[in-house]
Each structure stands twice: as C-alpha cells, then as structure tokens.
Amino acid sequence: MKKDLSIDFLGVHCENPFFLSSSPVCNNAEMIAKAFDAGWAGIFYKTVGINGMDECSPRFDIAAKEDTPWTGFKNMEQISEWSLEQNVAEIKKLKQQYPTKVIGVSIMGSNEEEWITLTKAVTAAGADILELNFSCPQMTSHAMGSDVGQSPELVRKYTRAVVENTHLPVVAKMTPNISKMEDPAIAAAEGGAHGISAINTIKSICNIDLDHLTGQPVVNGKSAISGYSGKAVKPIALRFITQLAQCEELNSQQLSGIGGIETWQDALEFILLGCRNVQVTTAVMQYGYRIVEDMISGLSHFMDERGVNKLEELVGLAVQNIIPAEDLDRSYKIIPEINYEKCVGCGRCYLSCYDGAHQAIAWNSQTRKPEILVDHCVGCHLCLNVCPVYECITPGHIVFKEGRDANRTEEDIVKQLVYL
C-alpha cells in the first residue's frame, strides 16, 4: 500500500519525509543514485570540507547484547574524504539526473571565510538545502564538529555567515554532547537558520580490546573517544527533540529527527514529536537501501487504518503529552494480568520482580507458575518488560490509592490513553 507521504520541508517539496543523513551511506553520486531508485525522497550529502580527509583503519566497532547483532554503532569516520571540487562534481551530476529527488547538502568549516566558499560552491553546484554540521564528535580539529556546537556564540557566527551567502533554506545540525541543546539551537535560530536537526552521534567508548588494552577499534595498539549510534541511541535522541520542539524560542524552527530509525514505526515516532523529516543512516549501513520500502509500506499502512490523509496531520501530535515529572498523574496504579494459556514457566517475571522490584510475584512450584501478589504490585510493569512471551502479561485493571479516585472510573482512565 502506498499512501501520499508527501511533506513541505523548509518549504521544499518532499515525496516522503526518509531522507539519508550525512554520513559514509550518501558519499558519492553513484551510491545515492541507488537509494534515489530505491525510494528514499531525499539526502543529505555527506559533509563538504574545504579538503578531504586522511582518515584511519580500522574506524568502526559494534555493542551487542546477547543475540542482537547490533544495539549501537561506534563510528571514527570524519567528514567527506574528497576535495570540495570532487563533491561539487558529484552535487551537480546528482542534481542532473534526479531533478525532482532533494539535495540536502552538508558542509562544515574551521573558520568563518570557510564556511563562506563551502556556502557559495554547494549553493552554485545545485542544492536544495544546506545542513551546517556543528555535531561531528570525531574531527581532529577543535576549530570543526561538536566543540564547536557547543558554543552558541560561534554557531550563531558562523550561521549567519552562511544564511548571508545564499538563498537556500538552512539548517543547523546539533550535538548532543552538551547537556542543554536549546542553547545552540537558540543561537542558530538568531543566526538566521531555518530549521533545525538531531541528534547527531555521541561521544563513545563501546568496548575494550582485553589482548591490547585499548579500545576498540584498534588503531596500532590505540584508539580514540567518537560517536556512538543506531537503535540505542534513539531514546536520547526523541528526548532532545521533543525539548526543542517544546522551546518557545525555536516555535519558527521546522525538525529534522535523526537517531536510531530503523523501522517505520521509528520514524513515526520522530513525526509525533514535531519532525517534518527523518534522516536515517546506521539501519542502511546494517540492512541497505531497501528499508525505504518497508518505511513507505508501514506508514502507508498505518494512516489507511487511522484515517489519516496526509502525513500533516501527525506531526507534533505527541508533543503535549510529554509533560514534567511533577504533573504526572500519580493518584493509580495498573496491576499486570499474566495470560496463563501463553505463560511458559521461564520465571523471568519472577526473578527481576524479586531481585529488582518490589517482591509482588510469587512462584507456585506446583504449577511452575507466577502468581501476582496484588497486594504487595505497586504498578512498575518490570514484569511486563522482562516476560519473553509477546502479550503474556499485559497491563491489568486499575487501582486508584486509597483517597485518590475524586469520583473517577478505571474507564475514565482508558479513555485517556487512546491518542488517535
């Protein structure tokens, strides 16, 4: 199923909201003419230097649990190792044969002359939008990257260099390496940018090489801190983007989400949040280009089901459900209910409610199975999380705290929990 996934983005016209980040998955024309073809509507090209870079070998480590292949991604990879002249060659090819395709360009400099000929020779060579890249954790230089995201002063300088330099939409990159990004971003909004995305990676160690004391991966018996990111990383990230869309400062700004999207459903949630876009990178170098399709068809899927005609009309919806910890409802508690046709027995629940909760599980070793102490349950939902069997224990009935119901019902309650 194919439904209209078409979206404006800074005002230029998306033919769905999957774009390719900045990154090793769109370094050439040639690659991402392949993800054009599969049905990615846009990319962002991987970042433009003044010069390319030298880079080292071996540059990427994993972290995995147990039989999961990958949880998060470690990256040492810079920016483009071509000149500005190869990219230019490579913008313009790209731009000839996929004219109606988006050109999301990313540049970065050291200074503020830099970022000036970066701006003049992406806008010439046919772009239809620039990504100024204030995040990379990995570059070698401290004048480029994320030390520089971190000063708002030299994000707001080296934005309006670029906005005063060409008419094309701009959009400042973030890292999340600091511990309030409304700041650069707010900088950036003063600088003249128009949009803003996030998260880029985060600064990282995933492992220690036990043989070469160092981590990994080892580069000559060394090895250095860079950026961390796939699925892991996406609870980071929807936290970062739903403070910026949040910000009243940033109200003008328009999101691009990027963080640990592998599925539709990923993507979805970025949307919910206030992004008009999504940028996926880690997910590709695991699976390929053709996860596109699987975006585009369950999308697809989803708004058939829901009613819903244009791809508008989510975004932002879950932005004023994210509310403060102190305006949380804290006046019930929902008791687990465990479907004993599917209970196998494993006693996880058990073990983590006893080890890890508040000891309201019992084991009846007659029947090998959990009972829930109702009593003793505060509503944690450990067990839920733990249990290996899909929809074995699922949320229960609800309990409000003595003197807390203020003449509600338990459907009173549901009704509050259905959002579309």
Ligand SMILES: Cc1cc2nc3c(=O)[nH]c(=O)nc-3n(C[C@H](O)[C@H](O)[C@H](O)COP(=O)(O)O)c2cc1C
Given for the second form:
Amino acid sequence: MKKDLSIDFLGVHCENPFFLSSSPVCNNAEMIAKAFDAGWAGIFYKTVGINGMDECSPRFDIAAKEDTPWTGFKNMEQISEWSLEQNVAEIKKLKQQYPTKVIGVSIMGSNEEEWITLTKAVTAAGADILELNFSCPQMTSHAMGSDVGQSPELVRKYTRAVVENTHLPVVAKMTPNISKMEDPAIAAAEGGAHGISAINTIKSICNIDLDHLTGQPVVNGKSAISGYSGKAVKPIALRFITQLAQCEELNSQQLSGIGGIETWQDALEFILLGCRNVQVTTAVMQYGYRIVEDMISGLSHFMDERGVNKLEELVGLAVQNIIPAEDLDRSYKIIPEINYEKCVGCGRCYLSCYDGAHQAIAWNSQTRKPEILVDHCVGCHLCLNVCPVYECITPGHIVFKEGRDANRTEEDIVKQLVYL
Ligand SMILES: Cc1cc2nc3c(=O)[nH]c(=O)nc-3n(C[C@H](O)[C@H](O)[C@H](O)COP(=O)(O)O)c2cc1C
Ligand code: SF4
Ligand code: SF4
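Please give the other form, namely the form predicted in complex with the ligand, since only the form predicted on its own has been shown so far.
Complete assembly follows, chain above in first position.
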C-alpha cells in the first residue's frame, strides 16, 4: 500500500521522509541509484573532505545478545576515501540521472578555508542540501569531527563560513558525545544553519578480544575507541532529539532524526518527536536498501488506519508529553493482570519479580501458575517485560497510594490518556 508520504524538509520537496545517512551506504553514484530505485527519497552523501582517508582493516564489530546479532554496531571508519574531485563527479552524475530525488551532501573541513572550498565545490556540483559533519568520533585529525562538534565556537564559525558561501539549506550534524547537545546546536543556528541532524555515532569499545587483550576489531594487535550505531543507540538518539525539539532557541531549526532506525515504527517515533526527515545507515548495512519498501508500506497503512492525510500532521505530536521526571504523577500504581488462558507457566515472571523486584508473585504449585500478591506489588511492570507470551501480562487496575487519591478515581486517570 502507498499513501502520499511527501513532506518538505528545509523547503526541499521530499517524496517521503526516508533518507540514507552519510556512510558507506551512499558512497558512489551507482549504489545510490539502486537506493533511489528501491524508494529512498534522498540521501546524505558519504562525507566529502579535501583529501581521501587512510583507513584501517578490519574496521567493524558488533554487539550481540543471546540469539540477536547486531543489537549494536561499531565502526572505525572516517569520511570518504575518495578525493573531492572524484566525489564531485559522482554527485553531478547522480543529480543529472535523478533530478527529483534529494541529494544532501555531507562535508567536513579542518579549517575555515577547507570548509569554504568544499561548500563551493559541492554547491556547484548540484547538491540540494549541505550537511556539516561536526560529529565523526574517530577522525585521526583533532581539527575535524566530534572534537570540533564539542566546541560551540568552532561550530558557529564553520557554519557561518558555509552559509555565507552557498544558497543551499544547511544542516549541522551533531555529536552525541556531549552531555548538552543544545549548546553546539544553538551555535550552529547562530551561525545561520537551517536544520539540525542527530545523532552521529557514540564513542565505544564494543568488545574486548580475550585472546589478543585489546578491543575488537583488532588491527595489528591494537584497537581504538570509535563510533557505535544501530538499534541499541535509538533510545539515546530519541533523548537528544526530544531535548532539541523542546529547546526554545532552536524553534527555527528543522530536525532530521538518525540513530537505530530499522522499521517504519522507529522512523515514526522520531517524527512524533519533531523530525521532518529521518536517516538510516546500520539497518541498510545489515539488510540492504529494500527495507525502505516496508517503511513506506507500514507508514502508509498506519496513516490510513488513523485517518492521517499528510505526514506533516504527525510531526512533533509527542513532544509535549515528555516532561521532567519531577513532574510525573507518582500518586498511584498499576497492578498487573495475568491472563491465565495465555499463561504457559514458564515461571519467568515469578523469578524476575523475586530476584529483581519485590517478591510480589507467588508460585501456585497446584496450578503451576503465578499469582500476584497485590499488597507487595509496587507496579514496576518488570513482569510484563519478561513474560515471553504476547499480552499475557497486561496493566490491570489502578491503586492509589495511601492518602494520594485527591478525590480521583481510576476512571479519572484513564480519561487523561491521549490517543491518536
Ligand atoms: C560504517 C559507518 C560509517 C559512517 N560514516 C559517516 C560519515 O562519513 N559521515 C557521517 O556524517 N556519518 C557517518 N556515519 C554515521 C551515520 O551516518 C549515522 O549517523 C549513525 O550510524 C547512526 O545511524 P544508524 O544507527 O542508522 O547507523 C557512519 C556510520 C557507520 C556505521
Ligand atoms: S509489577 Fe513489579 S512488583 Fe508487581 S508483580 Fe510485577 S514485577 Fe512484581
Ligand atoms: S512469564 Fe508469563 S507465561 Fe511465564 S509464568 Fe509468568 S505469566 Fe505465565
């Protein structure tokens, strides 16, 4: 199923919000052509620098859990291995072949002069949007990447240099290797940026090699701290996006969300938090360009079911419902309810509640089923999260803490829930 998923991003018409993020998934014109044919609306071309990079081998590692590989992905790659001239030729070719697709190009210099040279070259090549890479965490030059992105002064200065030398919309790509992303993002806005994209990868050591006594991947007996991406980073990305969306000084900026997006639901979560555009790398490295077909169809079905005509209507709907921890209602608990028709008696809820929560589940050895002890239960919902059977344990009734009902009933609480 296909619905109209089009949305403008920085004044550029995009047939849908799905973009490839700058990385090896968009290294050259031939591969990007394949991605466009699969349905991606646009790309942010692999970061172009003045000179090609000198890379190490191997350069990837994964974090796995039980039988789930690729919960997270670590890479030690820098920006494009190609020269500026080679990349400009690819971008020109691509724009001629695909005039209606959106070609964002990521650039990174090591001083003002380089930023200006790159800006002029890529603008002349036919790019639609410029993305400024202030965020690669494993550059071999400290005058580039996340070291620059952690300095609001440099972000402001380089953004201004770019904006003054192009007519194109400019997006600043932020590093998550910082506690307050708003500071460099505001500096980019002051420098004239039109949008903010986040996140780039998170500094990590994914695994220690127990034989070689270094991190993985092992490069001639050594390893290095470098960027982590994929499903595991989505919660961190969503946190940063929320803070950007809630920051008043950034009201003028449009947001592009990146980090752990694999499915249409992941993408929609970023849109509900204020992104008009989403970008993907790790899931494409694992599954290929074709994942965009499911994204288009899933989002189309969702909009159809919920009576949403324009994607724009969904942008930012969840932002107001993320509030400071001190403002959360702490006056009640929700006691879980077990559906005994579905319960297979595996005992995982009993075990987790005993060893990891509040000993509020008794084991009935006659029925071989768990029973909730309401007086002990604190409503933490660990049991819901460990039960392997879909909707076997669900949120049950609400119990107010002593003296905290403030004349409200369970219905009053339920009434406040908002649905789309
Ligand atoms: C192998 C690899 C290379 C990357 N290279 C770049 C790059 O050249 N420029 C850039 O801005 N981001 C680069 N990134 C970061 C991604 O664009 C993206 O911000 C990050 O991986 C999070 O998204 P994901 O979880 O969908 O992968 C790279 C990521 C990976 C995994
Ligand atoms: S909600 Fe928490 S305390 Fe209550 S039964 Fe479940 S795990 Fe135990
Ligand atoms: S975890 Fe779920 S299926 Fe297993 S005993 Fe508890 S309620 Fe039953």
